[in-house]
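In structure tokens, the next block holds one chain alone, the form predicted on its own.
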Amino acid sequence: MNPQHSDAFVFFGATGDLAYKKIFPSLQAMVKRGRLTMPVIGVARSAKNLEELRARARSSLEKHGGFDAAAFDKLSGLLRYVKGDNSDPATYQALRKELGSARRPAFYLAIPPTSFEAVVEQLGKSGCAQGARVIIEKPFGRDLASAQDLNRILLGAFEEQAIYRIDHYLGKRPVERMVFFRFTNPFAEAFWDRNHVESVQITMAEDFGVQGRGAFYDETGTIRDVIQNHLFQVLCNLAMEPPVRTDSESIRDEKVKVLKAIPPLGEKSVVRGQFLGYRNEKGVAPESTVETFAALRLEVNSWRWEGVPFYIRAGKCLPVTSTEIVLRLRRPPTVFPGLQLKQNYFRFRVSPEVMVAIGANVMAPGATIGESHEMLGVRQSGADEMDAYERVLGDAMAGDATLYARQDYVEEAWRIVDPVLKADTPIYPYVPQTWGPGEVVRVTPPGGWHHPVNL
């Protein structure tokens, strides 16, 4: 084993819903890649022992990952358990006792983060975070002073280095794709500047609602819950200059840059909606206004896209469910008169599969002189893909940081969306399965906006 790996996974929150959906199954998988041999100690207090965990366990994976009988019988030979409150001494009493002769242990907060504090400050009074790592799950705060108090309670415990903010999106491996994409092929090079470019959307779209997750999602809305973080991780990784190296540190260098040059959103840039019907869903406020639909212009003021418009969409209740991204090329001079050329575009979509495409103007079969538009492009499936939590996870272990948020990433984040968070702009109200409220044409790309459709 790499001796900066770690040498033993504890996740606090074993017995929630995270843990059910998605770690379990994570780690099921780890073991089957042959990439899981240490000690996973889950830490709860709804358990009473560890066979009531295993059952868990094995009732997770029948559900939601597979269930493999010789990988769980293996994931069930590794797996400890501490019964405990997050807040009491004893129970980190009896971790240390669990970890034995673990050194450099990964600890996982499957948690609310209200109960980071707790969990952090008895980690660093146990002695138990010495050498070790700490994974936290965003909402990495809900604005620029809660994520630099979170931090503050972070480095009482841990080095920065040591710190890794989890967004399970930058573990899909078609967000790493893009970057590879553009860095690979000189093609791309060519038109993928403010010379070429006229404007970027990005586009997620869900075709569900909150599913049963009104009082968290009224909480938090779209702007918190994927615009914050996911997209624009994929917006930094459209917009950043290439590396100089590939470990993990000059990657998120770049990203940090592009952040760096994104004014403060201003209120007559974004359009924020809600679906009709979602102040009936169970946990939300009846007068609720928070957004399940925002739509935001962006400027990137590098010298590579000083000038270009940066639309980003998300949304519940939408016609599809699906991630785009498109680059509208600027329209080139007219050589034949009377034609109305349509603009070349590139498009990336990133979910539910991948595809790369390209629209350009090719002369209509039979005609002397016309035009039709034509997609040229490739489209790969994501069959036998590691699931995005378990890569993520598996790269905390390694001591791999690239998809990891960093400190000065988040707090950039942050400065972007506060002014809007913060302001009182209205909430407009749009039929679900439509593309939001009438409105978000005052937030609109030039020529539109691309809507995505299902394949």
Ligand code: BG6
Given for the second form:
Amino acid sequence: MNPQHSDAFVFFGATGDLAYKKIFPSLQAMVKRGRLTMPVIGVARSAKNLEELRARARSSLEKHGGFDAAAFDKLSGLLRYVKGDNSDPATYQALRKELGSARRPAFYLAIPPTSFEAVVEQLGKSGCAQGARVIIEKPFGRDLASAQDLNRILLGAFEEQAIYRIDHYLGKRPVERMVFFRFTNPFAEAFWDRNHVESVQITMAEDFGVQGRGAFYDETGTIRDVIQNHLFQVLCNLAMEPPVRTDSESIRDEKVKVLKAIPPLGEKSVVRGQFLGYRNEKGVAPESTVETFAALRLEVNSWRWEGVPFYIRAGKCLPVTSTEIVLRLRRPPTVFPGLQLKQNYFRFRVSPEVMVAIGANVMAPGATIGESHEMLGVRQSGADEMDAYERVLGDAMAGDATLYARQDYVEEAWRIVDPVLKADTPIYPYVPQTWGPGEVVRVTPPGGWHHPVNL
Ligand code: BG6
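Please move on to the form predicted together with 6-O-phosphono-beta-D-glucopyranose (BG6), as the form predicted on its own is already shown.
The complete assembly is shown below, putting the previous chain first.
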């Protein structure tokens, strides 16, 4: 095992929703791959004892993780339980005892952000934080100022290198593959700039609503929930320069540079929408003006990208569930008069399937003069893919921060969206299962939005 590897995994919120849906399945998957052999300590209040936590883990796996009897047995053997309140010093005394000889524990805060401060403070005071790392879930604050406050709290007990901010989108292989595609295919890189690209668009569509998370969503909205974090990460992978080395800091430096080149969003560069029926969801205010859809236009004022508009669109209750990216290239000059040629493009489908496609003009067979547009594509099955959570948690345990957001990155991302979050721009209703409100024409790429379809 590498000397940086954690020697115990502790997760707060062990009986919570995130643990149930994501953490137990990821832990079982790690056990199956032989990647998890250290103690796994759950901290929570509501399970009576370890047996009850084991029963919850089992039920989680049966529902979300493809229960595997042998792996579950091993995971059960690693599992420990500390019952206690997050702000009670006695919980941390018990935790210290349970940690035994562990010197490099990883603490995962799978709890609401309102409890972060108490836990971090107690980890510091009890001495548990020494030699440890901490993993926290988004959102990292609600805006620039609160993100800075949260960071001050974290830095009170941990060094920046020991803080791992999860953005599970970074754990998705197809998101990382965009970087691989760019920097291993010189033909693509040759077109990857302001001279050839007319516009870039990113769509993250979900055909479902807030799925019982109304109270959370009504505090958050689409821009905070998925744009400021997940989709900005995608944007950075598309727009960054090749890193000079592949260590975590060299890669994260390049991403931060992309954000630094983006001016704060103006009100005219955003259209916000809300699906009809959202206000009737449990936990949502009857007069809520929180967005369930947003479309934005950004500028990346770098040497490579100046003048190329970047569009981002995300929403709930749209016609499909898919994330796709399209780089549309500039039109060619006319050699064949009268022909309306389509534009070349690169298209990446990140979910649910994985696909890279290139759009090219090819003369239709048998035509004297005419055109058809063909897509040259590679489609991959995601069947053997490691789940994003398994991947990022495994990396944090191993001490690799590449797939985690660094604080300077988080702050730059808030700087960009802060003005529109505070501006209270109009909210336009839209009919569920459509592509958002009609007003989105104001923030639409030249040539229109590309709508992903179900394959
Ligand atoms: C989460 C958001 O971070 O990402 C959800 O809170 C969203 O609202 C989800 O649905 C999408 O992630 P995935 O991996 O399911 O596509």
